[in-house]
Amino acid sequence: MKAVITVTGKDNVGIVAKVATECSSMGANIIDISQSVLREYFAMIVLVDIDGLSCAFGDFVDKMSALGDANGLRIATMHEDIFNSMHRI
């Protein structure tokens, strides 16, 4: 199973490292990552494999959101099934 994580906010040093570290600490493996900086604004989309999570998916979502709150970012995590359903024509 996979999840899509979006990260937006003001650019600063270490955003990618913090997100990757938090994912790794809970057993989520980064499969693909795309990031962009537009002047002072940061945007990133991360696709992670969540088969090896060491916690419940809801806890993973909450911890990623808390990471964003602690760093002045908006971090949203969505299970791939929900993401695919939202984007199905």
The other form holds:
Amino acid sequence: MKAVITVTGKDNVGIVAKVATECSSMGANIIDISQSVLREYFAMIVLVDIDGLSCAFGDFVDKMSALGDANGLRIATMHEDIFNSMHRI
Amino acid sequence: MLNINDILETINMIREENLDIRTITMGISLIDCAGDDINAVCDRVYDKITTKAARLVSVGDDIEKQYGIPIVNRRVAVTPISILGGRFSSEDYIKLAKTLDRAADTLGINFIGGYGALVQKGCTVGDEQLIESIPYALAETERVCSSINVASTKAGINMDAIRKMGDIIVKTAALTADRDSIGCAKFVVFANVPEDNPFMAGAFHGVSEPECVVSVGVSGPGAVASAISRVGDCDLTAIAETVKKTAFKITRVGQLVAFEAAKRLGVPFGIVDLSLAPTPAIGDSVAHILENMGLETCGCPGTTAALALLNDAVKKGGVMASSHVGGLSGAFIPVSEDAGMIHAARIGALTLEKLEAMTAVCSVGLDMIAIPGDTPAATICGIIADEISIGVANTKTTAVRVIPAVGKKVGDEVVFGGLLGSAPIMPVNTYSPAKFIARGGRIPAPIHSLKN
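In place of the form predicted alone, the structure of the form predicted together with the partner chain is requested.
What follows is the whole complex; the chain from before opens it.
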């Protein structure tokens, strides 16, 4: 199973590293990253494999969200099925 | 592989356009709880509801977190309560209402529906006792919702029952006068009521339903309104296409959540209700969709046509997205729960008569409309009879949920708070239908009910 992490907010040093570190500490394997900076605005979408998570998915969602709060970012983690459902027939 | 634009679109719909799942509703049959002894029946009802729905709230929370989509309400709908106690008195039924309230409190849900009866052709002794108890049951409970079906295209219109409804609504308003007559916000009078509707106040678990089911009501007026804004200057065919595509996406989320909830709760999936349900929040209004189509304000000439287009496109888009569609499925137009409707009513652009016309082309009916507290019961009966006739003649569901707010007159406002919102008191035609209503009897079923 996969999940999509979206990170948005004001750009600053080390965002990618912080997100990647948090993912690895909980056993989420990063499969793909897409990232862009428009003026000062940072946006990143990370696709992770969550089969090897060391915690419940809900806890992973909370921890990523807390990481965002601590760094002035908005981090949302959602199971990929919501995107597949909406955009695939 | 997921497309970045698709991901951003979904996130934008949830964050900026108020896309949410309005309700996960568990339907529970209480037929096996029936009996002679009211206390034993109450115990069985409480135990069954709190056992079957024990995990409803936590499963809703888990799904919300997994998919990152808000699930606003978790609710329970039960078998029409009149069926449980054919021999009970009104006092006994009130005990049952309090039991439902207690069960809802234990579960941590905000509403429980099913305190009602199906009397389209006539009332049993139990039905009559339950109807008499409704004002007290609604005044003495917080979470219990009540609905009465007074007509169907097959059975015609039970005018004796409608005659009672006026008195019930006036009495309910009086008993909850200290809270802007909020009891009336929990009571709906239906024609052609669906037995699998997940939305309150009209939800109940029909007698042809299985032991237990989970159904989902979707929402998303904000997402539809934004999609229409984005397409800009285009003709109405293009508007209809845009609404269809958006409704498809919204409903797919509903289907996903319904399927997942049914799996986790270990009960069958019932239906997805394709309704566009507004809230008083900014950007979550059905009226604003119509205004984005080009109306100066909701209620002006053209409103019924715009709403018909919207309602049809929502259904066409949604129906392919779900394996089972049911409930009310259409655009809701509850005045107090829709910021655009509230505004239109305040400035006088939206009248009771226009709302009545609008209900001929959408789901459901005259909903959450505050009227003067001194409106006579017979006039309320007339409003109900008109609305119910639209449903019966057009083979569709219609309903009336009006609030004759005690002590309030045109120009005043009622404030219910939360999802129930606030509303200006709307003027009502003051000429009387009293003699017509007093006749009672049944209006025969229309000729097109004879389809065999």
